[in-house]
Every structure is written in structure tokens, then in C-alpha cells.
Amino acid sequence: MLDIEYTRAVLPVRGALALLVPEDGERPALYRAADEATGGAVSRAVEAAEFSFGKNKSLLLPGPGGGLSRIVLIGLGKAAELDDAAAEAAGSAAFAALKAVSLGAIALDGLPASLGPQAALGAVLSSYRFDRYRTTQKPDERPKLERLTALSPDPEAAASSWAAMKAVAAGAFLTRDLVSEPPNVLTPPVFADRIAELSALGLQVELFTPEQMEALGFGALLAVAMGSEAPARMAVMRWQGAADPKAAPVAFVGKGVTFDSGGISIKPAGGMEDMKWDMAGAGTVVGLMAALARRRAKVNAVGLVGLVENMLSGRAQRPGDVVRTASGQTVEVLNTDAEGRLVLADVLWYAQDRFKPRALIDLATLTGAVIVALGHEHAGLYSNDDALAQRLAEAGLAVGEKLWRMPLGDAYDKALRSDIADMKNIGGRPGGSITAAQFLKRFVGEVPWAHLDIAGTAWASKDAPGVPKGATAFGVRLLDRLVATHYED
């Protein structure tokens, strides 16, 4: 992770500098003090660019003088209109501009005190790489850039907010990390065992094997597992930072299928490649519970994932069976490929009736209907309580995570209905994202629920500000900001 280092907004005697400037009122110090340590160059430069400073706009400077190698400035856009997206995108585009130099500094003179560490954020999470598997890199095609100075009118108070940020930032690249890895490595019992590790940041760490959710009646999840080599796990870990330890925690469940096959109703072959990132639910919520632990978050939480392998094999479930689930409930599978919700239904089961949380959330990679409704810009969100849902609506606007609300209702419940069993887990391609919601909301009880299909927003297809293409870590900010917002002591 690019290591950032607070100091005061001084100007560097070498190395290279990015100056975030707004597009209106006074210039900051630390721009009017570079162009003045380069005999006017930086002015020049504006002038003859005709440069406005305008909001993703920037202008690079190469060899200014006074000591520094290179000088971009990136627009703020109007002052007023400032907000964390808008810092953070100008963090990133600083970092973009700075990567390839080993000695770099970003001026947050220009910003709101509030909105430096939100740069910082921006800058760090667009330095994430995942290179674990590359061997033939050449020295130009990596960043040179490992540690860069933040230049702060008050560093202290910068470098207080930072760490908190900091935490949450490392809970995103452990779940870019996680969903990036190829299926070949990430396989149920080594996802758990990763896991396992997590106990050295605090949190209490349960596994449990298949024998154990046998036993537990996880009838649905292990089903998906049959056709697997790999044997399912089942991962809880908790978080006790409230004051009080036996308050009510929060609850996260996760999709964990490391690989999905489609089973017996196979995928097509063009592009299941992709279906490694089928755990990326699993893996927001092992980020999310790492960055609590990080920030030591005055908060009782609970995150709970089930790891399956959905193949296919001579013992794979099949279509027209029939599974039944911790709840006691039996469903008829029509589609193998409908498995996550199988996973689900037990995990969130289990959650609910151990836990009793004040809030059960749940992320899954769950659906391609989700993404034809919303595409890749909003994940979904279906919930039974009004407060929960505008909660994590407002909570995705604050850190650029969108939700779009979809509907839940008996009309699509009907759906479900099976002959003969208690439902099936497939409705019909129509209202297909919202069927699924429909058919989770049958194993969470009465306890505020809501869940996040995250299929269009797990994995990125291109850069994004503080989104290189790929794993998107989608949930980890989101969550852990509903949680500073409405649930720490």
C-alpha cells in the first residue's frame, strides 16, 4: 500500500509536486510559493494552456526548476461544490501523475482541512496492484512511487483522521486482494484458512468444516459443494468493540462460491473466467470485519461467509433435486447455477437465529439480472425495513458506492412457488434480481434485513479514480461508514 507521510505545507526542495488548486478565489500558498521558486513558470504555463482549473482537469509541468522534477496541477473545480468524490478523484489523479517518480508530494493547501485525508484516501486506493503472479515486469512498468508526502497546514489533524482511513483502506485491498486471486489457489479451505490469520488484527475467528454444517443442517449450502473436490467451509468472525459486550452486534454474510461452474446447468464457456470473482460478497465482508478491527470500532459485529466450489462431477447436485435447508425449509433446485442463494439461505439462517443482530446485511455476486437492470454504476439493494435501506443508500452516496433501491412484494414471491417442495429457487427470468431477494428474505426472519446483489459492481472492466481495472473491494467503504454513522457506541 503507498505508504502517506504528513508534514507541513512547506515547498519541496526536489522531487515532484502535485498542487490541487480550486477554480475560483485565491491561489493557495503552496502554489503561489512554487511559482515563485520557478521564476514564474507555473503561471506561464496556465496562461499559455489556457488552463481553468476546472474539476478532472490537470496540466503537467515537466523539469519547472527550483529543484523539482515536475509540477502537475490538477482542478478542484468551484471551491464550493468541494466534497469527499471530488478530493478524492484529484488524490488519484495526483497519484497517476506522480507514480512513475520515486520521490513525490501532493499540496492539500487547496482544500477544506476535512478533505486533505479524503486525497490521501484517493491516492492510496488508486496505487493498488495485484502482481502477486507476475514474473516478467519490466522496472518501467511498475510505479516508482512508494511513499508520498502530504503537504498539510495542519498535519497532526491530518494524520489523525488518516488512520482510521488508513484501516479502511487496508480492508479494501484485502478484499481486492481476495477476488483477485485465480480459483486454482483460492479454494474454500485456503479462503478460510486466510481468514484464520485475521485473528492477529482481533477478531475471533470460528471455521467450520462440512461435518460441522452437517450437523448445523446446512442442507442447501453443502448440496452446492457435492461436485467439488474442494470441501466447504463456513467462517464467522466477530468483532467485540462495543462497551457493552453483549449488546446486539451487526451482522455481514457473504457469497464465498471460489469458483462457479454453473454445475450441472453448466455456464457458457466465453467468459467463465470471470467467475472466480463469484466470492467477491464473502470477500467485502472479511475486509469490512479486518478494517473495524483496524480502527478498533466501537462496535459489536459479526461477519459470517460461506465457501463453496460450484462443478460439476459424478456426485454434483442436479436439477429437480430437492435440498433442505438450516430453517427446516426445502427447496427444489431447477438451476444449479442458482447457487448462491442455496449458500445463503443457511448462512443467513444461522446468523439470524445465533447472533439475533439489530442488522443483518448481506453482499452477493448474485445475479446477471441485477446488472441488466442497473448496470455496472448502482448495486442493488432489497430490504424489509424502510430505515436500514435509506441508511445504506445515504452511506454509498457519502463514499461513491451507489444503491438503488428495487422493489420486494407477494406478486414476485409467487414466483417461487414449487409442486413439490416448500419453494424453488428459481422464479423465471423476469423480475429475476428481485425473485432472488424474494427468496433470501425467507430465511432472515423478522430482524431488519437488507441485501446488496453486487454482480455489476464487484469487478471493474476499466480505471476508475481510486478503482484501477479489476477486484473493486464494492461494499467495504460503504459498510463501514453505515457502521461510524449509525452503530458505534
Ligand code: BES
Given for the second form:
Amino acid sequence: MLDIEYTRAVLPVRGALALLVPEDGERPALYRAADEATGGAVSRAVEAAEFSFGKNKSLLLPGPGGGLSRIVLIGLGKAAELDDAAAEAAGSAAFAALKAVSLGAIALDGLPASLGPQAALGAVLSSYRFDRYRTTQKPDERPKLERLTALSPDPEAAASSWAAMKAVAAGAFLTRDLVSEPPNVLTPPVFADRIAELSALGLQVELFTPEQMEALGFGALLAVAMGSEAPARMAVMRWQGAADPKAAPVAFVGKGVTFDSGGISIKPAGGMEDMKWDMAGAGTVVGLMAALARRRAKVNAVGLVGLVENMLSGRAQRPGDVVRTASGQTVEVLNTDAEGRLVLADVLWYAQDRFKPRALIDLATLTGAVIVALGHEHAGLYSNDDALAQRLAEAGLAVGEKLWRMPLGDAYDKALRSDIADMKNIGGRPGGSITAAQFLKRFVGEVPWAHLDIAGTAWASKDAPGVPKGATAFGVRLLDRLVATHYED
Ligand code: BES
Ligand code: MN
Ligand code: ZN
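Could you drop in the structure for the form predicted in complex with the ligand? We only have the form predicted alone so far.
Next comes the full complex, and the chain you just saw is listed first.
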């Protein structure tokens, strides 16, 4: 991860310098200092380029003199309109302009003090790469920047608020790493082993084998795993950070299908490789738990992930099978590709039954239908509790991970009626994301519960500020914010 070092806002610095500058008001002190150090090169360039410091606009000055290899001016737009998102986008632009050099600094004195670390976060989050399987990359194809000096008016204050933000960024990176891994590498047992390593952060980790899940009655989760050579796992991660160790935890549950072929109801070949990231819900829960542990959050939290591979074989479950869930309810499996809800049915039931949580939140790449409904801009939000839904929606807006609340209701629930069992696992084409959520609702009892369908937001096909294309870690920042705002001592 890109290392950020906060120091006093003074020149000289060596290497490359990014100056974050609002379009109105007096020019920041470091801007003036850089202009002076370069014998007026900065102001001459601004004038010659007719650069006006508009939001998300930048101007590069190679070899400006004054001991600097380059200066990049990054416009912040109107000072009065600056917010977290604008600061992050500016930090992200700074990283893009500096990444090719080994020595870089970013001047934060054009931002209100509270937004400085936010800009650093934008730079760090956009520095993410997944290079594990590249062996022929030339050195000049890799970013050289490993440490960014943040020139800050109050470096002590910035560094102290940075510690928690860095923990969350590290959590998001862990999620992105897990979600990016190919499905031949990240099988359920390997995923579980990676989770076990997090006990080094102070998380209590329990892993469950198929035999142990059998004893718990996890007939639905195990039915999904039947077609795979890789054995299923469930992982439970606990973070005990509240003053009262007995205080009820917040519980997070993630869908961890390490590859979703569809099973006997096999998916079409085109794009099937995307189904390696069908474990993004689980990856997000793991990254979140790591973030809470790293920043020593004053909360009791528990994360549970159901890890399976959905494959075809002579042992795979069939359309028409009836399975018994941990709750005792039976399910007629009419489509083996509606497997995520089968996994979650058992893990959700277990989570509320064992932990009696204050709130229960699941994340899952559950349906293609949510992408039809909301595209890639919002994740679907379902909840049986208006207050929880509102908290989630607000946290999402605050961190730029947007949620859109979708309806639940008996009329949708009826679509799940089965001729032979308590329910079937599909509700037909209409409202496909909604009927999937109705299915989950049958396994959460009376607990305040929310379901985030992240099928459209877990993976990005193009770069955005702070979110390079690929695994997004959508939900890590959101849920960390939710915990920080509402559930800590
Ligand atoms: N993992 C998929 C959903 C998905 C689709 C995630 C596209 C990300 C991108 C899920 O298991 C699935 O296959 N859902 C089916 C449900 C249907 C069979 C009722 C779907 O959405 O088609
Ligand atoms: Mn599926
Ligand atoms: Zn799936």
C-alpha cells in the first residue's frame, strides 16, 4: 500500500509535487512558495495554459526548476463546495500524476484541514493494483511511487486521524485482493486459510468443516457444495472491542461462492469467468472485520462467511431436489444457479440464532436482476427495519458507495410457494432481486436485518477516482462508517 507521511507544509521538497488549489480565494502558501522557488514558472504556466483550477482539472509542469522534477496543479473548484468526495478525487488525480516517479509530495494546504487526510485516502485507494500473477512486467510499467509526503498545515492532527483511515484502506485492499484471486487458487479451504491468518490482528477466527456444518443442519449450504471437489467452509470472525464484552454484536454475513458455474442449471459460457467474484460479499465482510480490528473499533462485531464452490458433477445437486435448512424449513431447488440464497439461508439463520445481534447485515452478489434494476450505480438495499435502512443509505452516501432501497412485501413472498416443500428457491423473472431478498428474509427471524445485493457494484469495468477497475471492495467503507457512526461505545 502507498505509504503516506505527514510533514509540515514547507518547501523545499525534492521530486514531484502535486499542488491542490481551489479556483477562488487567495492561492495557498505552498503554491506561492513553489512559484517563488521556480522563479515564477508556476504562475507563467497557469497564465499560458489559461488554467482556471476547475474541479478535476489538472496541469502538468515537467522540469519546473527549484529542485523539482515536476509540478502538477490540481484544481479543486470552488472552495465553498469542497467535500470529502472532492478531496478524494483530487488525491486520486495527484496519485495518477505522480505515480511514475519515485519521490512525490502532495500539498494539502489548499484544503480545509479536516479534508487533508481525505485527499491522502483518495491517493492510497487509487494506488491499488493486483500484480500477483504478472511475471513479465517491465519496471517502467509499474508505478514507482511507494511513499507520498503529505505537506500538511497540522501534520500531527492529520496523522492521528489517518491511522483509522489507513486501517479501512488496508481492509479494502484485502477485499480487493481476495476478490481478484482466480477461482483455481481461491477455493473455499484456501479462502478459509487466508481468514485464519487474520487472528494476527486480534480477530477470533473459527473455521467450520462440512462435517461440523452437517451437525448444525446446514443442508442448503452443503447441497450447493456437493458438486465441487473442494470442501465447503464457514468462517466466523469476532472482534470484541466494546467496553462490555457481553454487549450484543453487530453481525455481518457474506456470500462466498468462490466460483459460480450455475451448477446443473449451468450458466452460458460468455462471461462465466466473472463468477470468480461471486465471493465478493464474503470478501467484503473479511475486509471490514480486518478494518475494525486494525483500527481497534469500540464495538463488538461478528463476521460470518459461507464458502462454497457451485459446480457440476455426478454428485451435484439437481433441479427438483428438496433440502432441509438449519432453520428446519425445507426448500425445493428448482434452479441450481440460485445458489447464493441457499448458502445465506443457513449462515443467516446461524448468525441470528447464535449471536442474537443488534443488527444483521448481509452482502451478496445475489442476482443479475439487481443489475437490470439499478445498473452499476447503486447496490440494492432491502431491510425489515426503516431505521437501519436509513442509516445504511446515509453511510453509503457519505463514502460514495450508494444504496437504493427496494421494496419487500407479502405479494412478492408468495412467488416462493412450492408444490412440495416450504418454499422454492426461485420466484420467477419479475422482481428477481426482490424475491431473492424475500427468500433471505425467511431466515432472519425478528432481528433488524438488511440485505445488500452488490452484484452490480462489486466489480468495475472502468476506473473511477479511488476505485481502479476490477474488484471495488464496495461495502467496506460503507459498513465501517455505519459502525463508526452508530454502533461504537
Ligand atoms: N451469482 C449470480 C448473480 C450474479 C449475476 C452476480 C451477475 C453478478 C453478476 C447468482 O448466483 C445467480 O446466478 N442468480 C441467478 C438467479 C436466478 C437463477 C433466479 C440470476 O441472477 O440469474
Ligand atoms: Mn448462481
Ligand atoms: Zn451466485
